[in-house]
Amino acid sequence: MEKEKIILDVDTGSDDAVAIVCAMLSDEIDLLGITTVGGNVELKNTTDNTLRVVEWCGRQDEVPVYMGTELSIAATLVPWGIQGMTLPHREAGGESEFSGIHPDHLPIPAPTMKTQDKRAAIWLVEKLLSMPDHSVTLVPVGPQTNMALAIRSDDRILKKIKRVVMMGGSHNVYYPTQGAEFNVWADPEAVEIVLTSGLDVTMVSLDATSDALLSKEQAAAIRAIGTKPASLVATMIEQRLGGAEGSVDYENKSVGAALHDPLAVCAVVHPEVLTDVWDTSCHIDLGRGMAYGETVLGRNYMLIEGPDGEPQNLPVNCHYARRADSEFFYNWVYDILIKDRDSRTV
């Protein structure tokens, strides 16, 4: 079976950290790169924590890490716009309250490994170019301004795109606005380009992975597989039980760790996991009002005025997940580290 090739994009972060588990040891997929933007923390420490991350799991010289953007493409240029990428609570060098979920400096030694010389956005356009056409799936799963830096700068690489899943966008469950989900509200402009691109877009949106929770219990048993993969995520789990998602049980599910990131892993190699998918219309609110980075669906009630002047629906560019199967995401994820641990014993 020949293997998805992946460019991984993180802003590093606990889920980030277990995606890049899983995105690493998979016997699946074949990750040509990590590209790191900032998100979750600063990007000088989604990068160290990506280092960290890699190093952990013995790949320092198999997966090579670029450093991306710091900050948005324009959310940032206006006095009342997003005042930079990372988590809204986090006062200037201090913490906040969701250090618990995602900590500056992930709790592994800090690496010796370095990132490599180009910067995110050139590696992916040279990257691309040098790849056959419709080979290469980008998986983003933080702010996407990478991704729409490298779109922008060359739209050579949109044919060399096979897909694009990424982790963002809310229909039902929000954060950090009323109307929207983090990875688009801290870069909305980026996630637009995306989405206007003519690319094949899956979006795992906040509603599909607040439904793939997991438990206590289901992180004592990866923890028992006693590698040290298998102990990061473990770790992961159990610092986002314990942090403020830990207590959300969304709509009368069971309580849980939603680990957002490594579901739309999971879909790139396993689109089943994905439930009650939509092909939809979606674009990003972009009017700097209270609805700012909003995830906005047009299904077949949303009609534009075609040529003619006959109302017509609006062009569907997105596979829009609204749920997930929990089961099969910890089965998932639980079986590479197994197969990992068994790799290392042979």
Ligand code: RIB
Given for the second form:
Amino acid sequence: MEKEKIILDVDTGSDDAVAIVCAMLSDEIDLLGITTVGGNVELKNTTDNTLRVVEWCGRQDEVPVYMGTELSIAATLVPWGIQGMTLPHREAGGESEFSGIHPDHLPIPAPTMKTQDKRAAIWLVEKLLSMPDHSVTLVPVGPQTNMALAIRSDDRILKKIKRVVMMGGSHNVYYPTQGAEFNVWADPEAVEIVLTSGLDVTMVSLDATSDALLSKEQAAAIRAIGTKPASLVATMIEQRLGGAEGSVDYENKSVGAALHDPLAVCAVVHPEVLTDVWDTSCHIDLGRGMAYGETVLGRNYMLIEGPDGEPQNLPVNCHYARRADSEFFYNWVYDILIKDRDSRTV
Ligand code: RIB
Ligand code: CA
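After the form predicted on its own, can we look at the form predicted together with the named molecule?
Expanding to the full complex; the earlier chain stays at the top.
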């Protein structure tokens, strides 16, 4: 079966690291390259962390990394905060509960590999224009500044893109504001550019990723695989169990941690992992008020009557994933790591 050609756009962070491992090692995916963006941590660190992961898995000669942008398209937000205010994990020079989940430097060796000379948005345009029509799936799992810049720079790339499977958005579950999800909130205008581009967009939201928790026991089983990639994945799960991404039951017992980004990668090759998908209109609130960056689903024009006299619905432009199959997701991650181990021992 032909592999899915994808480009992964990351703000590496701990769950991005697991997404990179799965995309590199999966025998169902042809990872054309990785682009980096500021987000969980600053651009220099998201880029360094991305290089660390690629080299840790021994893919430095196969997977090129292109540095993208630090700042949002238009938002007053910068990835690590709002002017005059900072996100919890970016207290002025201090550490916070969030720093443990997305450390400036992942706990693996500093890279010797370098980024490619070309910057992300430039490479995206050139690479996509060189590809057959509708052949490449874009998988942004951080703020979507690079994708938006590429689309605005040369819309000829749109026909080269098969679809977009993004990690982002929220409806019932949200962080860091009472209605927004971080990747969208960090660059709302960028996501709206993607959502209004006419591309086929699947939104793997916080609702879905919060449904696919990975547990301490599953992390231990992954660590027992015994390879370097497996040890990194296990560590990334374990460090999220205790932090803001961890979930506890009513007895305050850990029931697992959400790893948002690898679920989006899984959904590219196994859409069946998403068990409740709502085809709806989806837009991002760009007003500079309290709802700035919120995901607005399923609205219609109340004052405009459609052909049947009903309020005119906004066009459907998104497949919004609300639920996910955690067992399927875990088995997908585990199988990738087992196959990788067996391929290393032959
Ligand atoms: O809201 C979750 C998203 O924000 C994930 O992509 C995580 O890595 C952070 O970027
Ligand atoms: Ca991310």
